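Only one chain is given next, in structure tokens, and it is the form predicted on its own.
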Amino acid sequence: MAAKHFKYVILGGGVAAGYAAREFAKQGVKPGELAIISKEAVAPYERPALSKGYLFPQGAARLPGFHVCVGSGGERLLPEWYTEKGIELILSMEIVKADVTSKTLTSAAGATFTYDILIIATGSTVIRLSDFGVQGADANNIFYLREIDDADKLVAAIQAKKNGKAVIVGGGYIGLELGSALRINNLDVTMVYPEPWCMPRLFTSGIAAFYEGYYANKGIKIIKGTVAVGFDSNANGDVTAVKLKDGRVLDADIVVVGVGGRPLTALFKGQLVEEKGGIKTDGFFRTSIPGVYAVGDVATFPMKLYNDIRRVEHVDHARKSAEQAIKAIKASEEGKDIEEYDYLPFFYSRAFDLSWQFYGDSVGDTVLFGDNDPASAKPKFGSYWIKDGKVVGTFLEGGSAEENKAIAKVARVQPPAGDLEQLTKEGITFACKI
């Protein structure tokens, strides 16, 4: 069967691949020169919709509501659109065999595709306890969330076990919106994790003291400094128990696990170079190899703001990386220049009636301002990371648009951060006044 030819393919069906689609017919793409490879059987969509408003017991999100570029206010593109536009969507396709010096990608049914500019956009993949070997961790309602599969699968549990026991192996972002979500749904919940307290890789203690008082009151059980170690199930293969290294049996009918991600390079090794998990791109997202592009969770690019380089698995840095891809090929082509990309890390979550916003870098001291206690009816508190004397990072629960963007403002101007002391007692004050 002959290689069905491209000028662009966008392998992956994700964010990034959304947002991507949308910059290449701003820039006035043609008709049958671009296609997008998915694994998954739908047109790109936005994937946080999955752990916040999918699993909602009344008025769950469902698509096309969340198809891509909803999720930045944009406009909703429908399947219908890529064909208005002339972009070929391949859905339910997986590419097995990427070559680089060939253009060619191989399917796992043998189909062919070959291309002038690739733009890799795979994205990343849970981390399986199976990966592990964890005992019993194949057994039947164990779930990870990453696709829309994955929540149709865990939306049929939750009505199936309803009133049931709910087990989340995890404190991370995944961790702390499904604990929500299936806390919503009358599950009886319990959240297992190692570290000594949740969302260890951003929260201080003091912001995790607050989220974990707040969880508690919502009757949510926190279970700190321990893993699962084991699973047992029924003679159906339907989980019933989660075994905890520090001895403890939890009964279970639903597990869901959020214990990281990695992102999916595995194609390209040893092809195109690699640096801190990531392929490495420079600041228009080009590989080591011309006309390959890499963007989204599976790009190690340069971090402008820091001096450094960074790979951030993050839904805004998705889209961003993205645009600014299309931008500079379409650049290239017509023989101009275009900033390179300048990015300012985001990071935001949803939960109950909980909502925060982080911008910035987290490193250095910092500082708890506002009020942090989880039985406030109105909770809203911040805190800021200091380096060098300078305020580097910006966290605020339950800010107004103007107070997230002048915490956004202050993190990309780096004030000086002065007396600390001030500081916690001037709080959103100081943002506002940037």
Second form
Amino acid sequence: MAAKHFKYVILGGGVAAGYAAREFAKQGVKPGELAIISKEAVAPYERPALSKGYLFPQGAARLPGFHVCVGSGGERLLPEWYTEKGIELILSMEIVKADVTSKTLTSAAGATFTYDILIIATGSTVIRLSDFGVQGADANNIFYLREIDDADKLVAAIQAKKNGKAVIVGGGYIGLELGSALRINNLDVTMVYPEPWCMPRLFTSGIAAFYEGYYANKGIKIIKGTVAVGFDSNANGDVTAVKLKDGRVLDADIVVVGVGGRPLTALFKGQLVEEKGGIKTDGFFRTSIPGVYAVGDVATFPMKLYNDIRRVEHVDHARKSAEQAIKAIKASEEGKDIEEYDYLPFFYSRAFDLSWQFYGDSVGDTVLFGDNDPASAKPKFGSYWIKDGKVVGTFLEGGSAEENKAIAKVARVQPPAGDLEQLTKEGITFACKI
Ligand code: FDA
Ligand code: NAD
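Counterpart to the form predicted on its own, namely the form predicted in complex with ligand NAD:
Entire complex below, previous chain first.
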């Protein structure tokens, strides 16, 4: 089979790929110049929908409703859009070998693709309990959630196990969003995680106490300080119980595991410089090999604001890094310069009627302000992180669009925190004044 050649190839068909395609179209790309190669069977979509609207019991989100770029209020890129632009969408095509010297990608079935410029946008995969040898972890009805196929399997199980028992393993993003989604579907939900409180990578104990209280009020049971060490299953191979390290055994019809992600960089091991678990790039998302770019979850890039290098596994960065890389590619073709990437970290989540946003850096001392009573009709509270006397991180639950804009500005401007008691008293008013 002869290799198919493209001037530009985007490897991966997720969030970053979709936003990169839109930027290519904006900047000007000729028919036949650009291809997206994805192992998924569908055109790029807003992945965050999979753990939220996709799992609603009524009025669930379905494709084509959430193809990119609707998640950021942009035009929706339907499969026809790519055809109209002459962008080739090569779907259900997993690349198993990449050679950056011969600029060749090879699929499992032996198809080969060559490129002048490669944009790596392979995202992350889930960490599996079988990766650390948890006994029985391959039983039926133990789910992970990364791609739309995973979500479809979970939806089918939710329908098959009406009013059944669900155990969520993990207290991070997936754990909290899926705990809510399964409860809304009327399952009896228990969450299990090893840390003293949920989402310890970001939440302070004060923030976590609100969510744990809120979830408890919704009837979710939370077991902390232990992990799943094994599963029981019946004669059909369906999971029936989760065995915990502390000896407890939880009945389960469905198990959802969210114990973290891992960036998909293996195809480029030994070929590109890596750092902090990702592919090292500069502020234009150029890797160590000319003509090869890396964006989204897989990129370890300079975080100008904090003068260090980081990897970010969130959608806002996937979108913006993709746009930055394409702008850089096009500018360099025209002999122009663009500004280096100057990213302000932005993470968010939604569950039940709750919605929070975080901006900046979660380091230093913290203050907690506002109404964080889980039983309040309309809770609204937040936190500031203070380093060297300046506010460097901001979190707000239940904020209005205006207030969220204000906390973003604070994290960017880093105003002096002043007296912490006064800051706590002022709460969101402090941000709205900046
Ligand atoms: P992404 O994972 O989107 O895409 C990678 C693509 O590459 C996939 O299509 C994959 O199939 C393909 N691929 C990988 N290897 C390949 C190979 N060898 N050959 C061919 N194709 C290959 N963030 C946030 O800020 N707010 C939120 O609410 C959420 N919610 C959320 C929910 C769920 C369920 C998940 C899994 C993740 C989130 N996130 C999130 C995180 C966010 O979705 C994530 O950071 C971005 O999708 C990353 O975009 P990428 O394009 O880098 O990877
Ligand atoms: P995560 O890193 O947010 O959370 C992993 C959690 O797993 C930890 O907090 C811990 O509680 C738990 N854990 C670790 N080992 C465990 C074990 N042996 N047993 C039980 N619990 C264990 O990862 P995630 O929630 O799996 O999310 C996966 C990826 O998807 C991440 O990249 C995340 O950023 C992304 N995501 C983001 C959002 C969002 O931004 N709103 C939503 C969903 C997913």
